[in-house]
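One chain is shown next in structure tokens, namely the form predicted alone.
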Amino acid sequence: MTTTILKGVIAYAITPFDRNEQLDVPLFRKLVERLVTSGAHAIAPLGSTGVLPYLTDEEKEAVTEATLQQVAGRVPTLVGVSNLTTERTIYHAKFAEKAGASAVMIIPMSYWKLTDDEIVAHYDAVASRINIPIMAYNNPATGGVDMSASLLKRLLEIPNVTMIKESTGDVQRMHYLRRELGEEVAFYNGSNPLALAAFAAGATGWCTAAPNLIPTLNTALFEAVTDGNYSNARSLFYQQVDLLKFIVATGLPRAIKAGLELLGQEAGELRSPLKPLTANERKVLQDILSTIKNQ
């Protein structure tokens, strides 16, 4: 198995379409070209940001391959291949790998509240299926599962999971997971407003899709931590805090869609329910925008 860590600022494409609502994977490719030079450490399709749960089977796989074929090996690949079965889990994996992508991210999704045993068995069942190493995803705000440490170190048991995403905006859930599985756990923050905290905490990246609108500021606050220069790192993460927790109560996609519009960049549309930022909404984007702009 390829152990591959992924490291530093990992960024979320958002995924668009077209007015009739169907997938524009041109677009989509611009975009993530856009990630790709403007200094993402890595790539991640197919997450909250990108819509995972509205689309086909077909639609995830042309996203993949789209992703695959732009990133062209110059950063690695996380994707999402998350389903409400095991067997389509599995599907997506195993496509996933053999379209090149360096690694996967699974979050337990279910209509019923799964077990521990279950999810244990959800994960075992993919891992043994694939060659390629996996991130264990813990949102419970869209997972509706939270994994205590406790899960999580059993799954860490099953080789290929290797990586932890923790995203349930609580640090000392952090902290605590650095203490009880150790230093050598690689473990990811995915809740944007913690970015810093995080780091500190000893998160080995920031799974984000801020680098859309702010790459520099993002990419820089991970290098500031890396040189110890904490003193700079907090005036990076006080620059773009606001935004930080803008995209996120407003909602990624919907967020990521209008700053990209307000930033002179095509993004394309929304796909229902999903609906763009109200006026009001895009204003104060605007002006959180204008605000980084000046500093």
Given for the second form:
There are 4 protein chains.
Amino acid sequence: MTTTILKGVIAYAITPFDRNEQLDVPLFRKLVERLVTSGAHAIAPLGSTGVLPYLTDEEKEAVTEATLQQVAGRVPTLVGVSNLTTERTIYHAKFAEKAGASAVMIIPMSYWKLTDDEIVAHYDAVASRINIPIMAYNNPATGGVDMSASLLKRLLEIPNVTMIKESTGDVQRMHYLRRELGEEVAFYNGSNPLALAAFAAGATGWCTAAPNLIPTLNTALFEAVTDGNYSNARSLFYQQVDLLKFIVATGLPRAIKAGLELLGQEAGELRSPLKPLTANERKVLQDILSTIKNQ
Amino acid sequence: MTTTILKGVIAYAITPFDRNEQLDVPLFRKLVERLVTSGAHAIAPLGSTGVLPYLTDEEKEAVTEATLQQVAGRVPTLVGVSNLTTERTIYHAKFAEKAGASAVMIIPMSYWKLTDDEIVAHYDAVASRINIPIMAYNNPATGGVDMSASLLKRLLEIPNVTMIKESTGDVQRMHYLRRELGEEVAFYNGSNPLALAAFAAGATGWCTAAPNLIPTLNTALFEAVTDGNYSNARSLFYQQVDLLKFIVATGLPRAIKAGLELLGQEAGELRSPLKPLTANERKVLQDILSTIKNQ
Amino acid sequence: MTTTILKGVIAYAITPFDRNEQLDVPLFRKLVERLVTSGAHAIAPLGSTGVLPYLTDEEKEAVTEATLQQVAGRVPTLVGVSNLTTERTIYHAKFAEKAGASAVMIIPMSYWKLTDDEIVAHYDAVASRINIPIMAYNNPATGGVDMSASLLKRLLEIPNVTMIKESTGDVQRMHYLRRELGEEVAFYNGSNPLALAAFAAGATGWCTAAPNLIPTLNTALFEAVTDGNYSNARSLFYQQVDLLKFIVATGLPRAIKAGLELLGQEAGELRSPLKPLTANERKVLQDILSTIKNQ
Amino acid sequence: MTTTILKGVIAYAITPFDRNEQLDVPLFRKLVERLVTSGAHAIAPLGSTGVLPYLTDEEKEAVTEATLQQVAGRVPTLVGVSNLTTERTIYHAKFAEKAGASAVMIIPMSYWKLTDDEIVAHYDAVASRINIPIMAYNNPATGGVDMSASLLKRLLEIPNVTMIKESTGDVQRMHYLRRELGEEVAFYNGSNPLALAAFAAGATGWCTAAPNLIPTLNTALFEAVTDGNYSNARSLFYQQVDLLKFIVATGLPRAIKAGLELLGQEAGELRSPLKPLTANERKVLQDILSTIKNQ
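Shown: the form predicted alone; wanted: the form predicted together with another copy of the chain:
Entire complex below, previous chain first.
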């Protein structure tokens, strides 16, 4: 097992619904295909972008299978299998492994704030049941728990927990992780507006929904960083930072759907209570996309 | 429809599991009976205390039916029907009404932070499908959304949204609600450590899991307030405030289970990833309960 | 030495300036006289309301002397002597004692966040040089340091530190103080919007600039609480809460000056960089005062 | 007037006192000399590091003159002239200009939170009285006000406000400033732990007290960034990040004094209430310095 199975731009797919708010698998496959062919270094279904918590068990399985079939090994896949209960998390992790996922991502979702021991037991229970790598994901804003560096250290002692995704939006946290966890641990940035700072801090990859809208800018930023050309990286970052901030501020599923439509790509419907961007929000997004196009 | 269907001490039930982490309905009914006979003014299943988000649809239905059968009209019931999707919230609200619930409680659960319009549409969609009153519940810590007073005002324009439960733990918020929403709106305090301040501010009721452990102190506080005896209310509050803070700090399901066991009452198991209190936490709880007993 | 030297409504005076931004002592004395004759239970110059940090040493001395001369023993006085350095704090505390102050108030002002040991040494150094009681004042928003209950406990071991003023605006803090410090310690509420909740929690007094504008409502609230008439207290509180929130939100010196002028009372000028309320803010204040008058 | 008068590592001097807590000018000059000869690109007296708010007017003047005499034009100087009142800020800004300062730094110190209009009027009043450039400094943690990008934009319309120092520790703020204010505005990073991320974002300089202890690492980081060698910059940053975090966490004046002593350099006394590092803190600092030395 290697920790470098994933690097660069890890693209998050949205989950589209039809007019009856039912899962639209054919459209989902089209959107995944678009991500692969536009240069994403890995594909990640069933994240926050993919409205994982709003799906039934059956829908999660259908999305997982559709992803693996469509990607067909061209790039690695990272499947989200987070669930409130340990039992359901194990169930979906096993399903993803069987379907052929390269790795799974797990955030300790919590309605009740979990203790460190509860979180370790949760990961341990899942990890012991699968053989593919696990990315532990820290995002207090959506998961409700803020995992400390010492807790992440404990999680990394579990053999197949090999990657850390950090989305607090605090670059000092990344510095601390790298100092405490060592350079050999792969850490990934999940905060879009921190893309430049995280790469400067040594992040292995960038987990982002932005490649649905601006794939070329995203991969170019990674390449500039890899080439050590920070002047170019900075320029590329400032070209895309307004979009990165917008999609975070308005919510990834809503913003990506609207952006796809503005780019002429069908994107399906949202599932209630999520609603489309307002006319004003849509106008702001259009302006941002036009500015990027004309740069 | 009257807004005063609920007042005083509204007692939240835990949801007990057996050794295989399966729902234990007979034990649940015993625990509900205990709450009714010890003087609670209303019974509320399927709240945070009742680990609502960790249950399957079938389990939620079983708990709802067991509550209504056990309470058998002796006091009003307030059934939690919150769900991430609007469709599932409607489903459970209709189920609760049909089962005989006096009212339902709905928190706008969100993985993605909802806009005000999305929240209003969510409540509206549910409210139009049932005829019993709805308590709108604001608790950013567990629900992820902090509903402003102006949003709550909009919700109260929906005919059967007649009650507000506020759990931010900020007494100024209650003052503001009362000023903005008017004295005729029933507001309920869901923050245990604010029990005294909220009654002083004019709260109609107190939503709390504490009656599982100290029912007499809880109802005595309400009665002292109702009698206008604040000197006595203050004394009663200071007798129980350590317990109120403890159960919030350690998490209601974990703390109530441990407290029941310390009082000699079987309480079942938790569902993973939730784990029992540590030995140290349990010792602190025992000391608090002993101090209360000896007062 | 008794801890109950101060109770009820402790009225904070503003410090007025002339058109050249120089201290206006005759006008200051008029404003103090107004507070005494309108029923305040104690007078407190050189607080935040009195723009203490914007005054020179000589101006602080002049204000102290003017207060003592004007009050002339009719009610107790509480003089603010806080300063960034320990040496200057001692200097002004000794000056206040010699001038006849009943007690002094000290907030651990800090540009650099002080450690607990630094704060204890600071209070200890001042306390050992004077014989009048000290009120330790906790207000992180203006002082920059948030003193924990355990630190306040240490301060109370210093013989003449006998009173605690708490302005965090968190009623749970007051509950904690009372539990931890015991009922015999006098604690004072410095957060205007918490006036009702703090009295319900057992506060001995209320430190407030509001008596400059609505003295009758302020003292009536204290009397209703003292009489145990919480229904009346609640009604009185809700009559004044909008004003209490407004003067905090816009800044006490600016708001009190404008309010005095709206009531027909000369109030002098502010010292730069502080500027008068904007026309819009002034209009809001006028509406609030009119509503109060017509109640 | 040019905005690039200052760039690179801007070194902040501490203000040493003798055993009677009186200003020690000869020692101050030695410490300034040390900063100049060890490679700092500019010298900044009377900052937070130099305990500006704890000094009398006369002491501020003595420190200003001593700095200019000692530096003697070898590098630019940036003199802190912040004061609570506008009148005193003007006074010290004029003094600094007359003494020969290259530029002055002004933070809108506030006991009362200032409005945007009050802050603009404050800077405007000072700027109109001097002819040297002003660095506007945003640091809510010590200044009490968080200046928005739109406010900073207004300040930059004042002709000689040409530089922005940002110390919120939030790299996204820097991105925003650069986007909103344009590339031609020089912005400076005042948050030590953000040194790498800020340079990656395009900061012109780094305002830091660290050159008192590790001047070579500080300037090497700037040079690696200037050379576009981010791999080296990252390595240099991770070598010093523990020290950068330590001096911020324990307070710059206390930490720098202790560090100088550990390096064998006399550093004088602190002024009360500030006290030396505890034995434990000192031990941690010693370990950090040893690790750096052995790298």
